[in-house]
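The chain below stands alone and is given in structure tokens; this is the form predicted alone.
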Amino acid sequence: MSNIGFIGLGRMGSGMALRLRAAGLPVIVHDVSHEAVARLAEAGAQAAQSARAVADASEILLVSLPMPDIVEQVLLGPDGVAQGKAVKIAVDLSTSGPQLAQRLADGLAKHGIASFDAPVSGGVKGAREGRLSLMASGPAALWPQVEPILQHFGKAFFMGETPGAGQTMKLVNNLLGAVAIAVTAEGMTMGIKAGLDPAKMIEVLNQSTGVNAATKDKWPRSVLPRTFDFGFAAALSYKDMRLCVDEAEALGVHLMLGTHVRDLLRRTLEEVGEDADFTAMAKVVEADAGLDPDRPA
């Protein structure tokens, strides 16, 4: 098999090349950190020193990168992806929107690239272990040949062959997620107010009907023990209900709990701190309530 191309590795892409190589697959990798360059290369992948390396000596390339933008950059700047020898299928695993995977289809093509994209739902344990969810869309000929490549990291849903179809239903599986951790951040805040035990106030939720994603394992691995270590940045949720809100204010869908969170992240930001956790939003919404979001477990 030649070799597999990704860029990205950051928490989640690292997790996800460590993943192919574990399963002894070829892998050319990049990166703008030397570091988690050299963790990949201690693996067993190749380093490459730039994207357009990995384009010139890989097929099938993935990218998992922070930002739409940054993405954008990758495969279609200068001397990025699209300017590859080798590229046919170009993966994008990043939330990065419809709007800019349609660009992406448009603009790869131009140079005989097929366009997939494939964000992931699972965080940075899924994708170490395996267990993520993926979303995808691109040309159902060759989706074959992607689709053996995706089930190293996890489960992996064809959403069709319209270009960001994958990033839609992405967007609506964090528009929950999201919204799952604002609301029992206020359920949550009304009880302790009212003198309840927070931790039986989860036990109590976890066997009814306002169990959530949230409930289960957000408020037990890092809101109990107020570490609001969860591993996923409040800044790249607040990225990805921008461009939630923002796609479904173009389709002429109004998301008045979306909109609340977004700007409850947008507040976490500037409140907590620029590398908070997405779980921080509690803070914020207890400190609105009186409650010391700095107080200890």
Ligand code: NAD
Second form
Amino acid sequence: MSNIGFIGLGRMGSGMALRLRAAGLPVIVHDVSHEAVARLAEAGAQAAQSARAVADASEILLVSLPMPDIVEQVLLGPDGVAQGKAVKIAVDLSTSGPQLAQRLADGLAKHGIASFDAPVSGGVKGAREGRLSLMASGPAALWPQVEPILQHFGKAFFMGETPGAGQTMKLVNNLLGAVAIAVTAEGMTMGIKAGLDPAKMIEVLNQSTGVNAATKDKWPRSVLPRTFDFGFAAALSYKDMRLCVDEAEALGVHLMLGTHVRDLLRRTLEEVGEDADFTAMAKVVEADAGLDPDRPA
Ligand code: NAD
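Got the form predicted alone; could you also share the form predicted together with ligand NAD?
Below is the entire complex, every chain and molecule, led by the chain shown above.
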């Protein structure tokens, strides 16, 4: 069996690459962080010095990278994947937006490489446990080669052949996820100021119609304990919301809520810090209402 290439071994990528190793598959990896590569090498992955070296040694290659410009550089840049000798299929697992997916498909096709976009949802825990959902698009004829690999990460949905269809689906998902955090922050802040106990509020919401992914997961794990360490950077969430609002505008859809949440994420980066987790949106809402966002649990 030939190598599977994996580039970008961060919070999400490391979990997914480790799942391929746990299934006994041969994996060749690259990341600009030596520690990230070392973790995978310990699990039996082969380490490569560059993206191109991965593409010289694997027919199917996956990338999980933080920002769209990095994805573009790693795949189409001068010493990138497109120059690789062995690669036939490149799969972008990052959230990079439908417009980049189209540019990647066009750029890679010039080198005889097929392109899939397959962004993922389910967080760091989902990546580690193989419980992600993946939203893929690309050439249907090659899906039977791609799907069995993605199934190691969770449930893979094929959204169609149009490049970027998977990315559009992912932006819609993240719009709902980010808006849920923002509105939960508003409701919780209101209740706290009125004297309600936050833990009790979450217990009630989770048995009531206000339940959502933020009340079920984000508050119990990262906001009630005041750790704000859910595992998704506010910088990445801001990137997603910018892509989402811009894409919607291009389609003639004005996202009223999405625009506000994009701006709340920008304030989170400015006021809480560039390394803030996206759950720290709650701190900005609390501070606006006169609560101390740095109070203990
Ligand atoms: P991360 O910042 O933890 O990981 C990115 C990795 O890419 C890092 O290890 C970094 O060293 C590496 N990298 C950066 N530039 C590189 C380059 N030029 N060549 C090789 N490696 C390079 O990010 P993440 O949280 O794992 O997110 C990755 C993607 O998945 C993003 O697009 C994000 O939006 C998406 N995503 C994240 C989550 C989450 O919960 N963290 C969930 C769903 C989707």
